[in-house]
Each structure stands twice: as structure tokens, then as C-alpha cells.
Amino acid sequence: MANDSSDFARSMAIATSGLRAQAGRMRVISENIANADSTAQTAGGDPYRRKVPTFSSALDRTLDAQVVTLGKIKPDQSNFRVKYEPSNPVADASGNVKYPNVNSVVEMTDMRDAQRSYEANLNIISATRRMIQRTLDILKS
């Protein structure tokens, strides 16, 4: 049973790390979506730049298991969208306004992927809890 309980704990820790990482990913995606149509605060300035979450693997020495963590949040270096809007107060001298390099379709696709990964990790935690409960029920009998 000792080995089984450490396997259960390992499974829960790995899945929990996945939940945390995907929740962080969803926060970054939400920020991208919220700023998709914002403009710079000053004429000719740069608007919000899309952020891209990364993941990294770390060893949890207590459990001797690889867990996932939200890594660095990196700026997307792709070009800003530019629209000709000479009457906009933040237009540059040529009448162009820069908009964030955020594509809402891409963000929604990424959000759905993050949601599915989050749900998969949640299912692992639920299944592990059920297995622990069944094991305890068997031991009681």
C-alpha cells in the first residue's frame, strides 16, 4: 500500500501542476483577448504586445516526479496590425494607427486547447480520488 499511496500522490501532484500551468496559460490568453482592440496611449506609440506563455518541466524531489510549471511569458515579436485612421488621436504622422498583434481566432483556439488540458488534468485528479476511495473501502472490508 505504501508504494500505491506514493503513486497516487505522484499522480495528484503531476495533475495539479498541470492545472496550475493551464490556469496561468488561460490568464495570459484572457489578457491578450482583453487587449486585442486597444491602441497606444500616445500618438505613434506601440500598443499592447501579445504575450505567449511557455511551460517548463521541473523535478519535484519530494515525490520524485516531473511536474510542469508555467515558464516565462514571452512577448510575441510579430508585427502590429496597422490601420489608416487619420482622425484617430493616436495616429502617427502618416495617419496610421497600430493595433495589437493579437488574433482573436488564434487566442480562442488556444483558450479551448488550454481548457481541454485543464479538464484532462482535473479528470486525472478525480479518477485518482476515486481509486483512493475504492482502495480504502476494500481495506475496510
The other form holds:
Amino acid sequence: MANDSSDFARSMAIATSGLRAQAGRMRVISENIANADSTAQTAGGDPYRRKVPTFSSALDRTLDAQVVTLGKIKPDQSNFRVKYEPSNPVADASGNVKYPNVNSVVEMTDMRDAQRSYEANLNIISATRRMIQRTLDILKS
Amino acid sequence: MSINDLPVLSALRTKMQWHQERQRVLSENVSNSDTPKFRPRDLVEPKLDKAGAVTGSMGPLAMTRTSSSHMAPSGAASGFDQNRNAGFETRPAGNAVNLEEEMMKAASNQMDYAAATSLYSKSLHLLKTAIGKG
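Condition change, the form predicted on its own to the form predicted in complex with the partner chain:
Whole complex next, starting from this chain.
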């Protein structure tokens, strides 16, 4: 499968796997940010728990290359934020309300990181495209 | 002697193949920039002799068929050595990919490839001139 003519196509396919993984990561981050204040439905219950995306490197047999895949999306086991709000309908018996363990600063830095990686993969795709164009230019000469 | 056997064209073709292979390796590095325990890789530059053939440890080790009933060898390993010493900054997750460094490599790879293709077309043009069709 891995013949010379498809090498550029392989480069682009690998970079595309990176784009897909970063887009998936962005989805998880936006879910976390959107739910930053989602409390439980019932009094004293657990609120939204932050999700953490994981990446893993896998050998794609058709491409014969190490591509990246978005692995399991795991829950963050850190403690919830607790606020004393006795008037809140979902407060527990002692008047405390649990808020999600989402820290917007952490999510923002993660988002910037995802954006940076996405742009890097895009750069690889455009560089590869330019290289293909140069190859085709030999025919024109 | 066919056109492809000319030393200059053969050397340029090897160089273009090397850049193509390197682009794939760099693409792997960039796409795995967030994978835990991933180490970036790079290719060692090929050394060419005067006839444009690859010298040193670069010679491809192709599989051979010892019996006609064997399957045809496919997916032979690349003829280029991999430089495994690349990357010195490792993040706590064990990932050693430095995006800026990879971008620099990709840019220089692309420019060198452009130079090689330009030289290739110039050489072809030279041949055309030589046979009076330039």
C-alpha cells in the first residue's frame, strides 16, 4: 500500500487525523465551558463533572503510519466547588450547593493549546499541498 | 542510458523522495503533539556519491523472494535512516514534540523540496536545449 506516489497523501491523512482529534478535544472543552455552572437536578445531588479528553497514537494499517486518535473521554475526579446558598432549590440539608469542578482558566488554556495544535496540523497540510504543486510544476516545464 | 540514469537527475530524485518521506515523519510528529509518551522522530540526511546513488548505511534492505510460491514483498522499510535523537524538551506526560521546531522543519523541508524540483526542471530544460528543442 505504502508506495511512493501516495506518500504526500499519507502525510495529509496523518495531519487530518490530528485535525480530527483536536476538533474532538475542542468539543469536550466547549462542553465543559458551557456546563461551568450546571448544578444537579435534585437537592444535594452531584453537578456536572468536568471531562478530560485523552489522545493515543495508533498504527493505521492502510496508511502504514502512526496516526493520532481521540481516546476515551474520562471524568475529572477532582472535588466539586461548594458554595453556601441556602436559598438555592438544589441546596443540600446544610444549605451548600455543589458546583462543577470546571475552572474556566484551565479550559481557556486548553482551548488555546488545541487551537495551536490544530493550526500546526493545518500548516502541515498546506505545506504538503505546496510540495505536490511543485511536483506537478515539473510536468509543466 | 536512459534519462533517469543521469547522475544529477538520480540524485535529485533521491533527494525529493527523502523530502517526501521526511514530510510524512514531520506530519506524524505534529499530529501526535498531544499524545502521551510520544517521541518525535526525524530522518537523517542522505549521503550521495558522485553517481547520484545513496551511500553509507542508507542502502535500502529490500526483501527478496526465495521461492515463487512466496507472496511478493511489499511495504519494504524506507531506505532512509531515522534520527531518533531528535527532541530534547519533554513534557510531564512524556511527550517531547516541540511544535515550533516541527514547523521550522516543515518549512525548511518544503523550501528544500522546492529547490530540488526547480533544479530538476532546470536539468530537464538543459537536456532539451542540448537536443535542440529548448
